[in-house]
Each structure stands twice: as structure tokens, then as C-alpha cells.
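Starting off, we have a lone chain in the form predicted alone, written out as C-alpha cells.
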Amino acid sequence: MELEEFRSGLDQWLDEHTADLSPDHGPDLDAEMAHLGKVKRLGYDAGWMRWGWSERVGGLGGSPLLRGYLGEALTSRGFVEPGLYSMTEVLAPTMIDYASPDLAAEMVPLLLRGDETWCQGFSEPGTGSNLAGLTCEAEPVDTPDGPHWRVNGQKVWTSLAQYAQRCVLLVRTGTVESAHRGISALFVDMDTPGIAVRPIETMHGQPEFSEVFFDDVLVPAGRMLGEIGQGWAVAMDLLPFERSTALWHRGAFLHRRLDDLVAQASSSLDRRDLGRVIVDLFALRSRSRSTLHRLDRGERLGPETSVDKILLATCEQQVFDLAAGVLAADVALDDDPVSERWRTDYLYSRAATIYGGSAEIQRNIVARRLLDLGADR
């Protein structure tokens, strides 16, 4: 299906199902997750969630641009929260690339349809952005049910872990000279004995992240993604997807929120400040569009997507800084739903230069890997 045909048909379907797709709750994470599952099921059963995905995992084929427009349309209309919705875009492509064909064919449709939520077990206490320093261990063991990996360790800042049925988990399976080569990736069932999840409430009031503890957790050997020691490659495949389609969705969300601000407080906005935000938002959109078209051409995404992430973080904070300046009293003091939404979004925007890789790390990647400016001094 071509993009224009897809866009026309999808827009008509969204118009016809607006009542079913519109959320009827405030900023409550349990309600948002339940609604997300509903939207994905409706979209999958109508075929829209299947376009842009390989037929071997239950998709209908076609360009990844179709997926990009679906997320943009759902986000622009306020039907889904982009960060929650885009987890599919982050995790499914890597699952398709590195899982066995049978495992991918079994699992990916569950994620696309909203029957399951998955999480990403990368970050650990004490290692910060140094992913290669992870210490969560997996050792091979023989059990009556066949060969397994026994996992011990802890992860932190694991998004949506309390809702997740599965986890893409990075573990240390070797102590070789290169720390990168001693890492492997496992696809773990979250109801396995020995896993404990403790949600963390962030400053915007939602328990979006969790600590996850692994105590002698047995994972079947067939649940390894890729080969032993290939976990760094899995991570480097996954992370750019956080900065491609997922950022396109979030950019659409920022455009919508800026439109909301203009509609609510146009007479109070300084036109120069507004103009600067608009220019930067369109720079983000242009850059993100270029990344999506590279993905469509089958190009491998890499460190250049750090530029996309820097632009996104800058724009997110600019939009909500502008809103906080114009609506200061409302955002700080009022408890009506509109003010509460602005307050929540403003607080969440403070993390934009941290989540998905901090702004400092992204600039280091640009300096060292794109501009060849050398290592840190």
C-alpha cells in the first residue's frame, strides 16, 4: 500500500472511530496503559497496526513510513501518549532482527496488537550511561528442562516494567578483554520466579520507571537474541530506533501541544519566542523525516541519530518552557484538568535531556563518532 492511500484510508477510519479511540481519563498511568491496549487492538484488528511490518511476524508488509504516519496520526489526535505507544517501535524491530524466526513470529504479533507490553532492561545502578559497564550476570546451567541461563543482578529506570510480560535484557555472559564482547541479550518472561519489580514514581507523579531485581532467574537457552556475546550489537541495533520513528511520534505530540498553547493563550505569547520554537520544531521535523526515509530505503541507522535526539530534547523543553512562562500561575497553582496536563508535561520535559541517552552523551557521540574530534580529555 502506498503512503497516500494509507493516509487517506487511515484518516477516514480514525474519523469514524474517534469516540472509541479517545481517552476518557486524566494523567493516570494505569488508565493510559489500558487505553493504549484498546487502541492497539482496534488498530490491529482493522489492519492498520499491521502495515509496515514484515509478513513473517503477522504484518501486511509495506514501507515503515506507514508505521510512522500511523503513530503521527494517533499522537496528533491525542488518542495515545507517544512515549508509551512508541515502545513498540523501539523493541519490535530488534526482536525481528535477532530472535529466532519462530520466536519472532510468535511474539511480535502480541506486541503489535496490544495483548502484551514489553520492557527494555539495559540501565543499572552505578553505571549511569556507561552501558558497557553492566554487571547483571547470566551463567549457563543444565536443568531437567534443558539448558538455561541463570540470571542475577539488578536493572533500574526500566520503563513500564510493572506492566510488562516480556523484557529484552542485557546481561554479562563473559569476562573478555573487551567489555562490549562479554554482553549478551535475552528475551525474558517477566512472570519467571525470582523477578521482583519495584515501581519508581517520577517528579511528574507517574510510576513510569521501575527497579527490577533478578534472583536466580532461569531463562531457556533458546531465548537468547543473537549469539552469545552479541548483546552489544543488539543494543546498538535497538538504540537508534529510539531516535527514529519514536521521535517522529514525539515531534507530532510537540506540534499538537504548541497548537494547544496558541489556542489557549495566543494574546499573551511573545511572537519572537513563539517563532524560535516553531523554527526549531520544523528543524526537528525535517531531520526526523530524513531519518524515516533512510529507514524506508533500508539503510542502517547509527550514531547520526544522536542529532535527532539532541533536537528533540531541545524542542521538548522549549515548548513547555514557553507554556510555563505564559501560563505560570495556572500551571503552578490550578487543579483543573487543562492546567494539570500542562504541569505534568512541563515536569516530564525536564527529563527530555536524560531519557534515551543524556544530552551530554549524545553530544559526545556526535563529537567523537560523526565529527572525529577524538576522545574525551
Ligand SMILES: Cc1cc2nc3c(=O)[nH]c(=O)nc-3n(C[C@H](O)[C@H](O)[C@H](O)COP(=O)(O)OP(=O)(O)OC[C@H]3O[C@@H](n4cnc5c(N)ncnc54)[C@H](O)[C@@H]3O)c2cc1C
Given for the second form:
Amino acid sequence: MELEEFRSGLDQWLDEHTADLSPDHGPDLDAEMAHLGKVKRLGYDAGWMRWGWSERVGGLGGSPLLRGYLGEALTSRGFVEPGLYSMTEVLAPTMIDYASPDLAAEMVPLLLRGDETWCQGFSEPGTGSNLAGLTCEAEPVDTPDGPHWRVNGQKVWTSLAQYAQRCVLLVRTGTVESAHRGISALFVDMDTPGIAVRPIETMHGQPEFSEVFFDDVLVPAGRMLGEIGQGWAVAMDLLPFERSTALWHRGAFLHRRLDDLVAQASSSLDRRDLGRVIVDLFALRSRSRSTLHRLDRGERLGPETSVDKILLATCEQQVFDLAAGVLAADVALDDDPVSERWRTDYLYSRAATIYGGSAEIQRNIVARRLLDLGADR
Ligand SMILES: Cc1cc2nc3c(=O)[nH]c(=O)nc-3n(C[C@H](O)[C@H](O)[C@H](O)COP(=O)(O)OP(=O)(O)OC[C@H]3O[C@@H](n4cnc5c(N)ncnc54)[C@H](O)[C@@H]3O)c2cc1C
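For comparison with the form predicted alone, please write out the form predicted in complex with the ligand.
Following is the full complex, with the preceding chain placed first.
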């Protein structure tokens, strides 16, 4: 299906199903996750969630631009929260590229349809920016049920782990000295004995991420993504997805929230401040658009997507700084749903320079890998 045909068909379907797709709850994570599952199920059963994905994982084929537009339409109409929705965009491509074809064909439709939630177990208490130093380890063991990996260690900041049925987990299968080459990726069932999930409440009051503990957790050998020692490649291929389609959706959300602000407080807005935010939002949109088109052409995305992440984090904080400046008293003090939403979004925007790789690390990548400005001393 071509993009224009997809857009008009989808827009019509969304218009007709607005009542079913609109959330009817406040900022409550359990309710948001339940609603997200409903939106994905309705979208999948009507075919929309399947376009842009390969037929071999239950998709209907077509360009990734179709997925870009679907997420844009859902977030800009306020039907889904972009961070929760876009986990699919981050994790499904990894499964398609690295899982065995049978495993990908079995699992990816469950994620697309919202029957399952998956999480990404990369960061550890001592390992975020320096991911190559991770210590959660997996050793090969023979069991009566065949060869397995035995996993021990801890992850932290694992988004949605308490809702997840599966986890894309980075583990150390080689020595720390072997750094990148000693890392492998496993696809782990979260109900395996030995896994404990402890949610952490964020600054905006939602337990959106968790600590996850692994204590002698047995993972079948067939659940390795890629080869032994290929975990670094899995991570490096996954992160650009976090900074392409997913950022396009988040950009659409920021445009909507800026429109909301103009509608709510037009007369109080300084036109120059507003203009600056609009210009930066359009820079983000235009950069993100060209990244999506590169994805569409089958180009391999890499470190240049750090530019997209820097622009996104800058815009996200600018939009909500502007809102907090204009609506200061409401954002700080009022408990009505509209003020509460601004407060939640403002507080969450502080995380934009941390999640998916911190702003400093993105700038290091731009300096060293794109501009060749030298290495760490
Ligand atoms: C909302 C949210 C959701 C998240 N979800 C997930 C998830 O689902 N899965 C997951 O695995 N992780 C997740 N994370 C974790 C995130 O990836 C890490 O927080 C991030 O990579 C930074 O790592 P860190 O917290 O260990 O900070 P550190 O790496 O300790 O960094 C601390 C500070 O030092 C700076 N710094 C570190 N090294 C350098 C350097 N070499 N040069 C310059 N500055 C440096 C950083 O920029 C930062 O300001 C999430 C985080 C947030 C906020």
C-alpha cells in the first residue's frame, strides 16, 4: 500500500473509531498500559498495525513510512502515549533481524497486536553510558531439557518490566577485558523462575521502570539473538531504531502539546519564545523525516541518529519549559486533569536528556564518530 492511500484510509478509520481509541483515564500507568493494549489490538485486527512489517512476522509488507504515520496519527490525536507505544518500534526490528525465523514469526505478532509487552534489559547499576562494561553474566549449562544459559546479575531502569512477558537482555558471555566481543543478547521469558522485578517510581509519580534481578535463571540456548558475542551488534542496531521511527512519533506528540499550549494560553505566550520553539520543532521534524526516508530506502542507520536524539531532547525540554513558564502556578499547584498533565509532561521531559543515551554521550558520538574530533584520553 502507498503512503497516501494508507494515510487517508487510516485517518478515516481513526475518525470512525475515536470513541473506542480515546483514553478515558488520568495519568495512571496501569490504565495507560491497558488502553495501549486495546488500541494495538483494534489497530492490528483492522490491519493498520500490520502494515510496514514483513510478511514473515505477520505483517502485510510495505514501507516503514506507514508505521511512521500510524504512530504519528495515534500520538498526535492523543490516543497513545508515545514512549509506551514506541517500545514496539525499538524491539520488533531487533527480533526480526536477529532471532531465528521461527521465533520471530511466533513472537513479533504478539507484540504488534498488544497481546504482550516486551522490555529492554541493557542498563545496570554500574553501567549505563559505559554499556560495554556490563556484568550481568550468562554461562552455558547442559540440563535434562537441553543446552541453556544460566543468567545471574541485575538490570535497572528497565522500562515496563513489571508488565513485560519478554525481555531483550544483554549479558556477558566473555571476559570483561574482551568488552564488546564478550557480550551476547538473549530473549528471555519474564516468568522464568529466578527473575524478580521491583518497580521504581519516577519523579512524575509513575512506576515506569524497574530493577530486575536474575538469580540462576535458565534460558534455552535457542533464545540467543544472533551469535555468541554478537550482543554489541544487536545493541548498536537497536539504538538507531530508538532514534528513528520512535522519535518521529515523539516529535508528533510534541507538536500536539505545543498546539495545546497555544490553545490554552495564547495571549500569555511571548511570540519570540514561541517562535524559537517552533523553529526547533521543525528542525527536529525535518531531520527525523530524512532519517525515516533513509530507513525506507533500506539504508543502515548508525551513529548519525544521535543528531536526531539531541534535537528531540532539546525540543522536548523547550516545549515543556515554555509551558511551565506560562502556566507556572497551574503546573506547580493545581490538581485538575489539564494541569496535572502539564506537570507530568514537564517532569518527564527532564528524562529526555537521559533515556536512550544521555545528551553528553550523544554529543560525544557526534564529536568522535561523525566529526572525528578525537578519542577519550
Ligand atoms: C525514562 C527512562 C527510561 C529508561 N528505560 C531504559 C530501558 O528500558 N532499558 C535500559 O536498559 N535502560 C533504560 N534507561 C536507562 C538509560 O539508558 C540510562 O539512564 C542512560 O544510558 C544513562 O546511564 P546512567 O543512568 O548509568 O548514567 P551514567 O552513565 O552514570 O551517567 C551519569 C552522567 O554522567 C555523564 N557521562 C557519563 N559518561 C560520560 C562521558 N564519557 N562523557 C561525558 N559525560 C558522561 C552522563 O551524560 C550523565 O549526565 C532509562 C532511563 C530513563 C531516564
